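Read the single chain below, which is given as structure tokens and is the form predicted alone.
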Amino acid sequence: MKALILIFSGAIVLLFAGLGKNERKLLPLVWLTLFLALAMNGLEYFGWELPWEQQWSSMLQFNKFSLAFNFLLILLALLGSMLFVPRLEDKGADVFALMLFSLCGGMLMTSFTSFFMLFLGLEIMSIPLYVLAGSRKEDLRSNEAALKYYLMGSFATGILLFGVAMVYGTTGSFDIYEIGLRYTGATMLTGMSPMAKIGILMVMFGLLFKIAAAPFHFWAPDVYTGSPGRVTAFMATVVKTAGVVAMFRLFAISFGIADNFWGPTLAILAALTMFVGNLSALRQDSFKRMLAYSSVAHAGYLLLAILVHNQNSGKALLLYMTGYGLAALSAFALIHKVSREQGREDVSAFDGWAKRYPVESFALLISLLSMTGIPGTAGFAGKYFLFSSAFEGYTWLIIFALVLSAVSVAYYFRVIIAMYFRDSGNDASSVEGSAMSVRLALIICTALNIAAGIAPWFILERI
């Protein structure tokens, strides 16, 4: 709660002081309010608490589960800050005000017992991306971008909503844990009825909306190309694993006894999710639109530890993220990076990175090698622990899952080729390096993503 409240009021100091000023000026106050985010919300984790605090937080429950994924959320953010440095001439601060305001909106999505704590979170996160993914208002992809997101996620409200409506006409409840009990005594008596099965299907389709899963997902690949670089790396880090949580904790809490009903429904469309992130990511030229796709994929996988939703899944989910939000950061980084400086944003672009930029490649390195699954690497320890734990109940599906994990090595290594083994004709000394905060955020990424492939179990051990 503590973490929460410091990252809302320094939104809201950013929001009035950076209007009309320069980007980087603004920098330094955002790197302090994250960085004692983190360590407030690290205090909290180890028993840390106001006397008071209990009062406030009657539809909020900050336990080790969400405390977990809080750090890792605002791990992430700061991250991501310090990868995405504004250029000189950016003006308008209050850009990383609504990043801030949004990222308030992912932690309550994490620490929800409320139907009312869950739409509030959902429409705190998703309204500034609104905002944000238009905020290059002379780019008509990034207009573009803005206009599908806004009317998707409309739909996708619209959708949880009536789901939610459902809930509570059968239920009489907006609390997830008196909703599982009366689903518990409902399926015991005499089982559930159809409109209590419609509204768990309306939250289950509106809850995979956000986290673009299939068929949901066609608002993604457009909305991540035209998106500013620091906005798409936000939204396919922060904004997936907050919808992935939310509907973990959702699923396991209030919809578990039903898991018969919908769980069948689920691992189809995760199967479809896969196959269709993947087989499509296959296609791209765009490294941008190829990561867009690949973020389908891994919205496939996330969905086997919610069909799971047991204590193991849960670790191995936030393992997963772990190793998948540090890879995508950075790799979302670098493509920025290219962009800026060659204005292109396909594969060839890589060409000879390796000898040009040997830091920023060996993190591209092992940022790709970690989300196809190699072993060393926190990628490949997320995907051992969500597929052994949905081995038994989900073989089929974590052989086709398998499958397309190889599947994934052909677009991926594509770029790893092309740093190490293409020559781009360039002279290797003129080129400019990044700056010093990139550089060691990326350093940073790559060493906790080594360091989480080796040691998994101090990620498992947190919840």
Given for the second form:
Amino acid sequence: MKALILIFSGAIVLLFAGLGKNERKLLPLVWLTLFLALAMNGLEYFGWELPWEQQWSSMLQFNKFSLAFNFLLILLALLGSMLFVPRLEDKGADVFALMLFSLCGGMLMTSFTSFFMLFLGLEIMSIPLYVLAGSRKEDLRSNEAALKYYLMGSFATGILLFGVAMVYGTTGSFDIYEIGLRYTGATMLTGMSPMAKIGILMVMFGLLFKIAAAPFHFWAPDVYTGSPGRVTAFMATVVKTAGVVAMFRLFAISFGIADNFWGPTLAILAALTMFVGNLSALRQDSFKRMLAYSSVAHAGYLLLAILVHNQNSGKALLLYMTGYGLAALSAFALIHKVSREQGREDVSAFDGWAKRYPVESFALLISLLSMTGIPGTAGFAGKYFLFSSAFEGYTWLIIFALVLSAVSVAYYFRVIIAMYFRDSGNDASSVEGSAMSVRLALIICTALNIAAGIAPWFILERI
Amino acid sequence: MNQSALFLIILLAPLAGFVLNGLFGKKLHALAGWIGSGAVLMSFICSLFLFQRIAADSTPLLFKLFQWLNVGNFQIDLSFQADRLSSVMLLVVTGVGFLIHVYSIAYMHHDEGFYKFFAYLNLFIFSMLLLVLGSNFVVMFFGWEGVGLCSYLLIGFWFNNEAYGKAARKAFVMNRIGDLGLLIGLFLIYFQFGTFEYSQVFEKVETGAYRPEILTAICLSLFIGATGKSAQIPLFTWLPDAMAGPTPVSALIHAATMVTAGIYMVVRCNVLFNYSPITRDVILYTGLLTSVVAALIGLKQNDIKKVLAYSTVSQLGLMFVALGCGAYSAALFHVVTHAFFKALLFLGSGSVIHALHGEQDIRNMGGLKKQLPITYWTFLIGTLAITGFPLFSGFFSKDEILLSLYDRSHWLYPIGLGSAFITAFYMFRLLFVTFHGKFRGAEEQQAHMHESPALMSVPLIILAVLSILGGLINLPHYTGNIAQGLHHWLSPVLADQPEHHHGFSTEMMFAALAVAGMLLALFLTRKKYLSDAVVPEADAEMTGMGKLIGQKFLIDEAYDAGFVQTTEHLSDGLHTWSDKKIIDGLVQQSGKLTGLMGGLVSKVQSGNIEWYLLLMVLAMAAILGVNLFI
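Got the form predicted alone; could you also share the form predicted together with its partner chain?
Following is the full complex, with the preceding chain placed first.
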């Protein structure tokens, strides 16, 4: 709660402090806000509570689960703000302020106990994003991305709201625990009414849209490719995490009892998502678009956690999101770097990178290995625990997921091969060092990724 | 300082050195060497503190960093243990390691990869510490693989030379074969005992909770691992080739520390080996054979480092003889003294090579005594120590081994004695040909010849002192109540130890026999190489038995014809038949199929928003329909 308030106030201060100023000058303020929020969140995790905080207990719940995920969200936002240095001509504080507002929305989505808060969080998170996607005003693709995201996003919101109404209609409550209890009674006695079924499925559709799972993923490749780099990174990490966690909370607490109803549907959609994501990524030449599809594929793996929705899969989810978030952040940051330098984002832009940028290349290497799920990285640990938690109930799905992970080697390694085994036409003189903050953030991402891969228990035991 | 901090500093200091030098070494220039050495010194100092604690109380100190893996019943901890055995190894690794680091600062001074060299050396020390400090087989295995990797990197350090790269690969492959044995051993241990922790495994063996044939299989597999790392027959041929690496590497890794890992492992598992007499016999005969064969080959080598390399193989053979006789403390005693004098000899040879700008052939040396006095005197001390000159460290440790060999079998004793005699022969040959007589190299070399700088000579002097005094740690029985220090020190970790009961005169007689052999070798070589000034013949001029020995008994050639060629033919055949036709076909077809599907899937992504919305609505309708009506 304290972190949430801090970030919110920070965003408002930024709006006023930064009128017309160059974005770069505001960066330290953003970092400070996020860093303090991170610290507060940490203290809260270890038990620091103020007396007035009890009052929100019927709407929000800050327990170890939500605080651990909030910590991850703030960390990802902080590293993201370090990895993307604004260009000189970028003016105005609105971009940062909007990102912080969006982060606040994300934090509500990890800690809601009422449908009100879920919806509020979702919208607080999404509306700034529609603007952010179009924040590069002179870029046509950015404009297109914003419009597409907005149109389809509002469509999805409508579906979700429709679902919420149906759920309220069958249970008479917005409280997620209360709904869980009502469903227990209802399913025990009579089986589920069509209205309850439609409600659950509609809510599912709305949330699947937010995490870009098939067949509601169509927006993702286009929007990810068109949006400015930092917004894409933010969407792929913070927004995705918040979406998955919200879905996990809701489906574990409210709809958990009815999982033999929605389980098969979600399992098939998960398989579809992995299939579409991985196979489309195979065909891309643009690295950014490839990562967009890979992000869809990862959403498919993440749905496994929701299918199982128990303590272990929640832990695995935290680990997986940590690994994926850290890896995706550095990967998107380096795409940003390469596109700024060479004006293109395709895989061949990375030819011979390892010689020119050893540190950056190593960071990208670890990220890609982690996304592939090579042992020693957080990505492997995450996949391992996620898959093993779901193995008993959904053996076929896990085998399918493993096959598709093997396919993913093909596209992730294309970049590694380009970096380490190809020669670039350019000579070494065109090396343009990264800024200090970028380098530091890359090192942190890489180190955390490896550390979490070697000692995953430090993360798993946080919930 | 508390115990965990000591453990952490010992382990992390070299790791930090590796990271620092690896990341920023290029910018640190000469500082890289000092950072590398400082890191090891820090480990050494903390090892001394740890040693002091263990001296006061013999119960092992345990340190659990964290639980590493926990899957069902399968648990592996990243935990460490310091007891009487590992503390001795700790001091040797960090102490000798530190001296060699300092030496390398001067030796590698001009090398381009200066910082890389120290990064690798630090990584090596770290891996070696993992190996000796681990409290279970898995941590040991990680260290074991780590030192193998570093050895590979350092043998091929000058990778621009193709032959060096090949030598590195050979070492790596040979070690891999051994490692496979070790790995099988580890799996069997887990299969039989259900745990990897030393203490639990040993406890179960002592209570008899095992099947004897499996225990023998375990011991044999572990020993195969040891033959790889410690260069014993049949896996010894990599060590002489490993001399391609920089000389400090030969001293540290291929003489003083890594190659003794096999001996450490057997001593650590002495409980297991005690219950498998067959394996102990295998060890004994393998060690004895290696010791004699390698010593014979050493007789005809003309490369200063190769002579020392074969001598190392031969000495390691002797240590295995001791292990085979169950005289674990004697083996460890020889590990320690050997670390002193062999490191000294290698560093001395490095000093010679340094002075002669890369010359390694002893036929082009001679008379170096005058120009390189410090190198000469320290090399002389090293030679006297290894040949077993009375009161030098080698004298005590070798006698200890020969004595236990005599206890084991009166018939094998002469063979061991013979090996020691040959050792004395080739070592004095090396000494005389290199340092005495007239200089046989180019004029130019003589003009530029110079004694090595202080950074190199001081470690030489310290090691020389240690080579003289090293015997004090385990004096023979006849010295009374100060005798057998190391033996008593190790008694808490050694299960049961044969005590030899010989009278004063018997022990004296054995010592006299060994000394007599040594002196005989001294006089023979002195006459041949000093008085008659014979220069060893080139490989091409050798005849008869000498030729066979000079060609290293054709063992390399036999391996090449037997294994390498056969494998190549087999793999060629498989490549053309199964790989190209079956596997490639399958892979290509499945690749095509995946690509095709990928194409279909991405066709859907047209960029048209109405199309997307339509698809989404259709999908929702389909899902709802299926769920509601079916």
